[in-house]
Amino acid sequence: MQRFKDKVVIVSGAGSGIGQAAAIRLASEGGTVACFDVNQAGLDETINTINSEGGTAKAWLCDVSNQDAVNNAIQEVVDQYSQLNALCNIAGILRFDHTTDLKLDDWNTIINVNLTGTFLMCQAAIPHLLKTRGSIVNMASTAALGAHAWTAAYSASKGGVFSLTKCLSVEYAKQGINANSVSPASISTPMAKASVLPEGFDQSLLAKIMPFDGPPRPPSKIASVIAFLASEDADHLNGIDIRADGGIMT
């Protein structure tokens, strides 16, 4: 498939996990993909990847909570490719604290890249995606949908993830731009399995979070809706949330 033949997509957390996988992936469909992260080394890998497979792709170092840092990368995205077509918002954190542990500036630290970084991404990217009538696919998490220990900052970020979508699919909808979400869980990422549980966690609840039917799947399982999500394909969808957790859910 070349759903993104002579189309630019940005995607932010592309240094490693899901924004890799999702970099990976656009690049291989054909699209010229502006990958941003704060991790240099990741950026350089996925670069690597997709330029070994004949893919187009450019790294910018970028903290999506920095707004400064946000506008200009997006801005210099339009204007070396003079044009934007799909913004895939993967960047994120996670950490796990028992509640009453949570220190404030690991809760702002949080809310501040996984919340207000999608959120500043989209209002920088919106008005050139008015010009193509792109999309946006945005990265919220089952931790939005439905209980999760230990999660309260990440949990209250993605559940703003999901909210946000939601807004902007509404408020754009008619100019032309169709606004998505994906809630993944289950999937194995280094930021997954850098988090680590809190001490004494009661070990019963950790039922919530994993699969049913073996280990998690790797990135590429998400990456392939964040495709689907970001094309042509899913033109008619529009505010909607894709839950891809194997079924944990339901």
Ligand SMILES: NC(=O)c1ccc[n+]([C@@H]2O[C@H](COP(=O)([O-])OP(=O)(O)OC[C@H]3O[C@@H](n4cnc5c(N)ncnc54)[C@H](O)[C@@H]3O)[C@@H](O)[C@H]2O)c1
Given for the second form:
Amino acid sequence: MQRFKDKVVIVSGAGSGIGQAAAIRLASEGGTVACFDVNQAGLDETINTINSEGGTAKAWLCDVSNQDAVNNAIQEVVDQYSQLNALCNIAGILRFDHTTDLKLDDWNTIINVNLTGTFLMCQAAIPHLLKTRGSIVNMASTAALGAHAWTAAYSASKGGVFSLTKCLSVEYAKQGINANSVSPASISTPMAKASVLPEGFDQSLLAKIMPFDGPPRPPSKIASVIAFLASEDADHLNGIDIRADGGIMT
Ligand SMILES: NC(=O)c1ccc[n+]([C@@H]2O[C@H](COP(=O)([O-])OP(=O)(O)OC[C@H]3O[C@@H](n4cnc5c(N)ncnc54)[C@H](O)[C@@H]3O)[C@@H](O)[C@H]2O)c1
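The form predicted in complex with this ligand, contrasted with the form predicted alone above:
First the chain shown before, then all remaining chains and molecules of the complex.
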């Protein structure tokens, strides 16, 4: 499948986990992938993997919560490749806290990266996506759809991404942009592995987050969904969220 031949795609969070898997998948389908992240070592790994498989990718060290950095990086991508066909906003951060202990600084950081970062990327990319009738794929979470304990900021940020995506899907539908989101659950990534539950947490609330020992859930399970939504195969999908959680919430 070469759904991204002659297409240029930006992937944020491309240095690790789901974003890295998405960048590799999009490149394997012929796309030129602009990889954004704050993790240089992770970006190097992604670019090396793509290059070794014969794909085309370039790294941008870019903090998605920094407006100047985002505007400059997206302009550089368009200057270099002359077009932008899809934007995949995968970068995100997570931490668990009892809500009464959650520091305002941590709340602000999570909202700034997950929600404001997604907004800034969309705002800067939309003028270019309008020229190609391109696609936006945002990363929501089952934490926004169902109840998770200890993730007040994270759940709120992902709920914001969910609503932002729907807003964009209506606002730009007539001009040919489609915007959709993905809501994964418990995918094996560095984020999931590094997450530390708050001290004294109530075990009985854990079932809401990790309810079963099912088959392995590597990031490639979500990369395929992202690639679908970013491709012309999903042209007639707009304003939807694909819950890719292996049935956890069913
Ligand atoms: N792993 C899961 O089960 C799961 C479930 C639901 C949603 N998600 C979402 O999927 C996305 C990817 O998560 P993951 O599990 O692959 O995590 P991950 O930690 O492996 O990858 C996240 C990447 O985002 C980058 N990043 C963080 N802050 C950034 C910033 N300010 N600017 C640019 N890049 C930044 C990190 O450096 C990292 O490379 C996140 O938005 C996350 O919330 C993950």
